[in-house]
Structures are given as structure tokens and as C-alpha cells.
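Given next, in C-alpha cells, is a single chain: the form predicted on its own.
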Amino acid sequence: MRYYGAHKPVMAADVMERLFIDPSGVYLDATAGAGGFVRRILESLKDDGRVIAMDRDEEAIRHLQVMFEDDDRVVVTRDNFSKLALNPEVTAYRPLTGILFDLGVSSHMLDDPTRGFSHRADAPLDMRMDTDGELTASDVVNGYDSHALERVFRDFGEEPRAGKLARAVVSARPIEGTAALAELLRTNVPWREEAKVIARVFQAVRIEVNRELDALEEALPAALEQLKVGGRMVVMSYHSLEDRRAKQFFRDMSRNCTCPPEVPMCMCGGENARIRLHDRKALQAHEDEVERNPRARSVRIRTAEKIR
């Protein structure tokens, strides 16, 4: 089982300060992964508190079950967080005290060469967070036409050369692995931009395979409904596409007036805000945090408290 080993949650102290409000509460880690944040919550949780550890990755679930098998306060469940409102473990304990989303691909998935998330080692073009999923990176890279690939590279990788790279991929098919895809990208961009282009394209394909942005847009409103009044939701994002969606959702839910734009004046009395923002802007890592944990470099943390 590859998940074993030390895991350092990103900005754990800051996240706990925002998330943890009740030692007898019920918390959902919707992206539990290696269990780093679950462990931190347990450190302050009383015997009557609970942590629901959710992940879509079967390997992570096996690890979590072993890691917390002797702690009755932990409930492990396998699911995509987009379906959290239908998950029986969540519905059994709602309303929840706190919900955490640590988005993106885990460091363990990146470090496992067989999963195909990284170009550092040659691997099959897979990139599925849920290994039971039907769509793979090979299906995208070798099956999408040039227009569909351009859309993926542009919309999910924010890649300026999306059209050129999409045509290059189509011309070079079949592409058999991550190394071949990375090498193809290198030959089509200036050498100074190779690393950034490869990272953007791999990110784009991964997001398409796992429908990550669609899942997030479904999960955020569902999570808000599961929270108790006074409960907290924390969203940790690692690229602008995720953070943009979290920011917009929090902005919409924190507005006092929810009247549609076509209404000439407020008809709701300005009392419809569902949440209160904990920070005016997204929290970012300090330099010492980045030195301890390089993954913190790109993180953006947004926190909201449910008030209605």
C-alpha cells in the first residue's frame, strides 16, 4: 500500500484555527487522502465527536481504514465529494460542524508513477483519481478531436498555445505514456517554457478526466446545506480555476441581497446572506510555511461560517 509514510498537511495550524470550533462536533474531511487533517482534528476532538473521512480513491480508503481502525470517532467512506449530500455516512450525522475541501491531486498520487499524474517517470496515461472511473487520460489524449483537445488545454490549463498543441497531439497519435506526451510538448514550445507548458497540459487533462470543476460546483452548495448554523466550511485551492469557483460561490452566498439583477430595487430586505466570510481575501502561505512544505506555495484558503 503506497500511502504509508509521513504526510504534512498544508498550513494545518491555519486550517484548524478556521475549521475547528467544537470538540464535540462532527467534521467532514471531503478529501481525506492520507489522513493528515483527520489526525489533526482528532487531536482536539472529545470522545463524543466524529470525523467523517471521505475520499474517492480506493487506495486512500484502504489506508484510512487501517490508520484509524482503532478510533471509533472516525467514519471512513468512499465517495466523490460531489455526492456528499447523498452519502449515508454524511446524512446520518448532519448537520455538520465543519467541512474541509483540500482540492486537487494529492502528493501521494503524484509520487506514485503508476497513476500517470506526473511526467517525472514514464507511466500509462491514466490520471484517474477514482480507479473505477471510465474516462482515462489516454481516452482524452488519443480520442478527442483537435477542437475538443484545444478546449481542454485552454479552459482547464489556461494554455495560450492550446490550438497548436492540440493539433500536435492529434498528429503524433498514438501517444502511449506520460513521457511521450511530455516530450511531444517539449518539441512544440520554447525551451524556457517547457516546464510550465507541460504542467498546464497535464493539469488540464487531469481535470477533464476527473471532472474536477464540475464536481466542485456541485459540492459547494451541497456542503452548505449539510452545515449547521454556526458551522464552518474551508476550501483549499491550488490553482486559479478552483479558487475562482470557490470565491464566486462564497461571494454569492455572503451577499445580503439575492434579488436578480433585472429587479430595479431590493425586494428581499437585504437579509438573505447564507454565510459570513472569515477572511476578506484568500489566505496564502508565508515563506516559512513554503520552506517546510513546498506544496503550500500555490494554496489559497477560503473560509465561511453559515449564518442562515
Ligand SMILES: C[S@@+](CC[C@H](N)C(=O)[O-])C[C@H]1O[C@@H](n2cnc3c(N)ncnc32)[C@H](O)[C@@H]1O
Given for the second form:
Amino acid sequence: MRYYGAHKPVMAADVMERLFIDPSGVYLDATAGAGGFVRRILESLKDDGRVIAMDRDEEAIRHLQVMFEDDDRVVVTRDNFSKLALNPEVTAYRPLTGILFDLGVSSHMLDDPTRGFSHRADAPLDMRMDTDGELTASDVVNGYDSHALERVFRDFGEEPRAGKLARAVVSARPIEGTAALAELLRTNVPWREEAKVIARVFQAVRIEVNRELDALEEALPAALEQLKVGGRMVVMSYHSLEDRRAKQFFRDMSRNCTCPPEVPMCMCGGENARIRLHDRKALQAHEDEVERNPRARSVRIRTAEKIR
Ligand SMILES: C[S@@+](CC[C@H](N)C(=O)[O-])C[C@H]1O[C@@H](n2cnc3c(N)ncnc32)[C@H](O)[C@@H]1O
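The block above covers the form predicted on its own; next, return the form predicted together with the ligand.
The complete assembly is shown below, putting the previous chain first.
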């Protein structure tokens, strides 16, 4: 099946070394996608272990169901990971041994010309990971006022020309598809910067459509609550906006004192650290990994062990 063959999990050996601590454990792959990591976990999992394979993308779920239909150790569930604490499979199996977030879009979504994630093929402005979601890229590109668009381009794309590009989009409406949006951006920036600007604006619209940063901010504390003491949480991010949130959360949770600054005296006695960091800095890919798998170039991997 092409969908599965196409995906090579990024940094699989390093991720498994950090995540997999018990062959009879229960693991949540919160972004199961094409099932690359689920398959890796299963390679070392005993019959009494479990993997909960979660994704918000209906197409990924259908493929995961087929891929693992004969394996009783896998439970497939469609959900937004921001709601993982309420997911019935998670609540049935908690506390969990390990939780993995391999963030962003899958290669399959990028390669599917109908879904509008890539500017390389013309497609309707959609970009929804969850096709039941109400907001589409067209709603953002053709519906937001100039200030709201500028905020999206700036906050989610870190685009220095956010204001100029937002005004250009508003005056070129209606913009019918991904090719038209890319062409409009091209005509508004120096040619040397075209590729970067298109990538930043497409990323920004995608993050807005899928509320990706909100989902991550909700998911991280919820995931920590579902883990057992000694359990591991691994977050793989592909751009600085995501990585910053993971880094901040892990830093806050690993500090001895988590009393809010407005509390005049420390009430916790410095005994409040919830996690221990596995690596002092985010793990990045080596050159040979990037050669094998170009998606690894931008990955940052952070791992925490729950200690209380
Ligand atoms: C990089 S791919 C994961 C690839 C996967 N690790 C594998 O080995 O095949 C990211 C996946 O996360 C899913 N995803 C992104 N945000 C999500 C969210 N908030 N809730 C659930 N799934 C999400 C996407 O639909 C996509 O399938």
C-alpha cells in the first residue's frame, strides 16, 4: 500500500531509545500518521503491551485500521490530541508508559494534490488535517481582514513582510487555489526570497486552519497527567514555534520550584519538579540521517521522564 511504504519515521532509533522502556507497556502515538512509529514500537512489544494509534486525519485512520487489523496490540482512535485526556482508549489504558508527538503534517498530506498543503500542485485552499473541521485555508485567505491576516503571517509564519503581503492578498481576492496564492506571493517579494516566503505563508495559514499551536499547548500538560511515574514523553517538532512551546513546557515542569512568581514565599519547598529532561538540549539529526530522510533536517526532539 503506497501510503505506508512512503513514510520513513524520522530518527527512529533515537526516538525508540528514549520512548520505549517496557516491552509490556502501553504507548500512545498521538500522531500515528502512516504508522511508522507504531510499527517500530510493535517490533519490541510483547503480547500484553498496547499501542494506542491516534490521529485527527480520517484518511490516516482508515489506513492505520487496515494496516494493523490483525494485531490485537494496536488500538486505533481518531481524535485531536488536544483532547487526549478525554479519549476513551486513553482513559481505559492509563497510566501510560510512553507518549509520542511527531508534529506537523505527514508526507502523505503534503503529497496529496487535493488537500492544498503544498504549493507545488494547484489545489483548492483547504489545508484541514481533520476534514470535518470548519475552517479552511480559503476562509482565512479570502475571509480574514488585513489585520487578522497580518497577524497570522507574522505570528505563525514569522514573516517579516506580513503587513505588505496581507494587503496584497486582500486586494487580489478572490484567490481560488494554492497556485494562485503562491503566484501572488512571488510577485510581491524579491525572487531570491520567493521560496522562503511561500513556505512561511503556507505554514502560517496551515497553523491557523488547524489551530496547531493551541492544540500542542493543551496536549502537553494533559499528556503529562496520563503518564505513569517513570514514563516517557517525546516531542518531535519541525519548526521553532512548536519547539519553543515544548521547550518552555519541559523547562517549567523540570524546575524544582513551580510556585507562580506572584506568590511571595515558595510554598513547595523546591520539591515540585514533575519531570527530568533526558537530553540537556534538543536532539537534532546527523548529516547521514538527513541524507536518508530530508524531513529530518529541521527536527528537534525533546524527551522528558515523569518523576512525580
Ligand atoms: C509527521 S506526521 C506523523 C508521522 C508518523 N509518526 C509516522 O511514523 O508515520 C504528523 C501526523 O500528526 C497528525 N496530527 C497533527 N496534529 C494533530 C492533532 N492535533 N491531533 C491528532 N493528530 C494530529 C497529522 O494528521 C499527521 O498524520
